[in-house]
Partner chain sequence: MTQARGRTVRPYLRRIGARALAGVGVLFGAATLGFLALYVLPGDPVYAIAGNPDQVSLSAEQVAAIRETYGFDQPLYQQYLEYLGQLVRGDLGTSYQRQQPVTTLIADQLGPTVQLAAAAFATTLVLAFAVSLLTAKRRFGRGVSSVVELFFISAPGFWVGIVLLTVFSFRLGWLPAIGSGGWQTLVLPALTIAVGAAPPLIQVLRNGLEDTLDEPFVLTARTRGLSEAAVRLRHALRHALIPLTTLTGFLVGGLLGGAVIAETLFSRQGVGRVLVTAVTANDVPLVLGLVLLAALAYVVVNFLVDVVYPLIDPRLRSEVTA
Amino acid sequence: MAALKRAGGVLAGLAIVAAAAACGGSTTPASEQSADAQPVSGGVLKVALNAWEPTKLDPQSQGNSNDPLIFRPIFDTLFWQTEDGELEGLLAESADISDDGLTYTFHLRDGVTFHDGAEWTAEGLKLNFEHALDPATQAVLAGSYLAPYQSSEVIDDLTLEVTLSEPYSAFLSVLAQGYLGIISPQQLAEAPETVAENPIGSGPFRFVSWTKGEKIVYERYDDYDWAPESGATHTGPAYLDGLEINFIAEDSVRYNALVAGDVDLIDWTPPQNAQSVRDSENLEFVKFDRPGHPYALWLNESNPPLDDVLVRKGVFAALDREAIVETVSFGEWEVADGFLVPSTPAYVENTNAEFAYDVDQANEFLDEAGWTERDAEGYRVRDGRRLSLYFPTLGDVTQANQIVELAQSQLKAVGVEVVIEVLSDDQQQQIVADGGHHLSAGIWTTNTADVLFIKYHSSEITTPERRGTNQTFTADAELDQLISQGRSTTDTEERAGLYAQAQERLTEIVPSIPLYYRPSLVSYHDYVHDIAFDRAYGNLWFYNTWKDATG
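Structure block, one chain, which must be in the form predicted alone:
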């Protein structure tokens, strides 16, 4: 495939530094399991995930951890991230970048057809950009990734020139993620509202049905013939006749469904069952690390008492993160030592002494902040008010619930109350968007260090006009400058230096408490072969997968 190019100088395959470590020695390549077996076509692969089901099937409007896995079978992206961290063409063959970093000229692949018969053209790409940025789409994540987009001009049927409002070093990388899957231009032009319930893409599988709260069904797209070269083991259509993705909230039920053979594969393997899968004679296990920001407790800096950095530092120092992670993950997760996952470009190991568990230090911080008195229950009070933190949560993932409860117990030991309330998805999201919370939790997976901009830049704070992604409500001028320069510079070394400084600044202002790097824990029957991953996010990808006769 053609290389990605910069006008005035060749950019030979935009390297994503360190992303090659995405599997980080954590797994034996699944392809070794089936090295001597010959692929056969046919069969439906039954997959089980946890309860994180999308609210609609428009990839550009969604943002939870399961979505790229769910959408990638249906939707292709412009680019594909290779194993060594570079980008190659998928629906785009190449891109020319102007010297000032403001103009991208996309040269599209010829001959692609969507599931509804629509042809792939530059006008279709333009419609997709506009759809992602349309307020009606409510694209919190895609809208943030495409925020620098300003306009585009169709040059010819297969050439689109895009103008950005500012240089954006992560632009091509995010276009490889499933959240920016390309929707049928015919559907966008004629009935964009139907994408939510009946998505149409150009991927190896087409959408069949969605039973909400239960499963999504896909069937093979027989005309598919444009799989990414580095990610594919063959050409033409996928091997499987179809997919069935089931949503099973309870860990034990999901695991038992695998053991009983009711499903062929599960993601979100309960950590306590991982070793049993490894020891099984007929099950296989694979662990795959995801780049981006670690799973963290987000601290809302705009809501007192967390507007005081001493309180935030006290909360941080009071948490025994190693004990929490070990208890919850049974040793399957690694404690985070910074604000980026090691496989992410510009990751810096954090050696700051304050980035550690220290109860004495926690008490000193909280005392210094003026919370020196205690009430009858042992909680700190000041001016007649208890040091209390509100944590609205969904309560739908076992490990997330355990983390919250362990944090609640550890913080009580230093006199900090945590009030946990289980809410619906809509209620919880609205409270966090409005800043009515103190604590929230989650992970942000992405293939660039620009995640620091997405999560902590003041422009990403929610406003009446746009729901942002900065749920810590961080507004730090020094940090803003560093991460703004990091996303705009075209110099790789300069960018790494700026992001290193940004990570140091985050340690000083403590807008969140990174807990662990969360890999995908995938278990499957040994009749399932050639499990593969989309490395731009770390999600399963089923184009190569097949089942032998015993399945």
The other form holds:
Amino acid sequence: MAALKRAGGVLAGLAIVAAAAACGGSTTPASEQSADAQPVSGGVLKVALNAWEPTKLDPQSQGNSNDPLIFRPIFDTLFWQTEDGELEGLLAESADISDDGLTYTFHLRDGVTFHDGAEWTAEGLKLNFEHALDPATQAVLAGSYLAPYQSSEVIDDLTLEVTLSEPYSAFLSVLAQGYLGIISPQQLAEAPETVAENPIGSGPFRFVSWTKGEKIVYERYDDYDWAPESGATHTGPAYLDGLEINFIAEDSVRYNALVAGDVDLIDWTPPQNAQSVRDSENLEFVKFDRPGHPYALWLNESNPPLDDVLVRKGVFAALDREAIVETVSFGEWEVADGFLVPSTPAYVENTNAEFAYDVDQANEFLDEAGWTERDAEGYRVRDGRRLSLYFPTLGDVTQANQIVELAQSQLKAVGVEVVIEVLSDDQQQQIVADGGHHLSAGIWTTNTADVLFIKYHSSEITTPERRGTNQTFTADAELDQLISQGRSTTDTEERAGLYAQAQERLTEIVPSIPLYYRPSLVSYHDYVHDIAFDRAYGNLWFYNTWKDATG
Amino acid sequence: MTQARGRTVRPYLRRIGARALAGVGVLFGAATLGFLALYVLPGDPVYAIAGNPDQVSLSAEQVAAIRETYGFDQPLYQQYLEYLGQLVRGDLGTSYQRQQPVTTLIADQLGPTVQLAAAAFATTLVLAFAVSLLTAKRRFGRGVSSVVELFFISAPGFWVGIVLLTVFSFRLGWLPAIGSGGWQTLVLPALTIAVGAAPPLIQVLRNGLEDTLDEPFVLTARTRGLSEAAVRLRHALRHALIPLTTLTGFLVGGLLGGAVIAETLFSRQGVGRVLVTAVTANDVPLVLGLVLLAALAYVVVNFLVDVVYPLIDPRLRSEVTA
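Now show me the form predicted in complex with the partner chain, since the one above was the form predicted alone.
Full complex below, order starting with the chain above.
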């Protein structure tokens, strides 16, 4: 009872960042359908994802798109992102930011108990920061999100003062993402290496077992009493008795396993099956955009001829992005209209006419760049060299392969050759890191416009010492300055202005070709109710979810 | 008789000993070739450790720590010697991606694959014996069977699996589509592997049977009034077993390849699925461990085949003495 009162006593957790976020583009989950039904406890929800299974169950060590969905049940984060893009307290109640943006004072929630009985204290938060930054953790993503972290000091049991090496406006927002799940302080103090196989957190579900190559099993954590207020439909423990997350590599098997009732819900619905799910009497369908940078073709500016902005613009104008996205997604994905997904704070609509598909315009750009001659095969030639672009790829995702091939044929129409080579992960990554490629493709999901720093700041270019994130090798002084300022400015209005200018600058230098938002495509049986999403990453979240008696 | 046996046993043992030594040589060769092949491939192993997440960023400290932990800063020959030293102690190293000992990872995943392989092997043999015994020297049965066999040899295993899944799992709902608990989950994956593996065996066994059925002693047996079934089972089959035994050695390799497909398609845990992810991620220690496992399986099976030959075929025993 005491626990219940405490939960009720927490006033709408403090909104710390007033990020003016437009949430257009994403579909609201179809939870209204169950408005008249009364939620019931019980049942195990069987979920199926694609083959992207974590390599370790330490959330801070991972960097794949499925991970926030997989870790969110077990781990809470410090903050929760609300529908309008603000942050609300979860394991932290609030945070004070010093005027210089260098000191963050975290006030933690009282009364949180981890699955192993450990108490939640400031010391525990300190251990978590240090774990993510310990090279032994190999935190491929969380480590970089915390890079400006310098030190922290325990003020009292529930207060931690963190000092950053530089002002970092995205700090609190990234702490809401599933990759920064808070691990049991007791486990981190006693045996941090065991997190990989036996993760212990404070979330609504506890870890039960992991059959590698097959599934992860969870059970309800009965003492859970600190659900994020704005996201949750109820308080106390979750409705479901447990969760089972299966990894089904084959698209058709995943879809048919849903139809046949082997699983209750699938993410990564094959786009070609989305319509039949909608038409089905007993299946439901919902899609949800992930914030951050759209899925894009990255143009390597360091490798001629892409060092010439005219060539980059020519390539951009030659691609019929509508047709590409329509074809590979069977109409399920929207074409990206800028360098940020609309649900990302500070997104501005792109109105640059040069971004339209226009073959004549593309030919003009390429002519202007001096690629005027043609060889026997119809490709453009300048100074005896063919206008040819090298695209090393992994070939592991059907849609990505289709995009590459469609782009290849469309570029051929304006006399640009694309040479595709399918390689293993580390070979491809090595080439991209060395800048030996012209084209690569990818997405970066995160809940702040700081993604522009991650993808386009010159300091993020890979060096022999470190692995950076700037795959386009963009090194533009004007852009650098705008996104550096955006990163260090604590004022929300000012920051939004800076990011608007940065997006404008990107349309001038064209370092990439944004294609689509890659939403989660979720299909489920109609006996499953109250599907919800964690907006910090755009992943499914099962705290509200329940199954009715027909399941 | 006793004297003859005494004369044959010692060379037989010597031969077995030589085979065992050769097996060790094969394992050493596999380890060395595998090591060289994987290390000579382009690609910085630091990226293999980071895997293929969508989003990667490694600081200078993280990169340096990885290089040091795995000894990438040492010259190749030193890494090789260290690797061999580890091997001798039964240590296969630590997986790049999972940061677990390779021996543990393989041991955890071996059980389900062995179950699957055993089920597939048994199904293959049953199919091979049944079909070849029923169709040998029977014009119509042989004709139909040959067409079916040819079809399944050329049909990709993946497609066969999808068809089986669609019919027995998604349409009829008789068997589960995913997972690895209980015998029900073994049926379709084992069948997927077996229908691809059985046809060559059927053909070899049937040819063997047909050759034997032309032998004079079969005629003698028939004139003694033996039934057709008895002739086939008691006389012809034993003779036809020899080429089949040889093929069995190859079959084991096919089973591992089949496991890769079946485990992926039916979402089963097992070394096949581990192999796929390890290869695409270039997780060198794990791939090497699996290469050695495959080599070991080959060596053991071929060793057993060599041991069994003279027991099936007494002619081989006298050849050994000669």
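Rigid core (definition): largest C-alpha set, two forms, superposition within 1.5 Å. Positions refer to the first chain, counted from 1. Note that the coordinates shown come from a computational prediction; the quantities given were computed from them, not determined experimentally.
Considering the rigid-body rotation between these two forms, state which of 74, 177, 472, 517 is located at the hinge.
-> Domain boundary, by the fit switch, is at 517.
Measure the rotation of the smaller rigid part relative to the larger between these two forms and give it in whole degrees.
-> Comparing the two forms, the minor rigid body swings through 15 degrees.
Rigid core superposed, the C-alpha shift at residue 363 between these two forms in Å = A shift of 7.9 Å.
Displacement in Å of the C-alpha of residue 442 between these two forms, rigid core kept as reference = Comparing the two forms, residue 442 shifts 2.5 Å at C-alpha.
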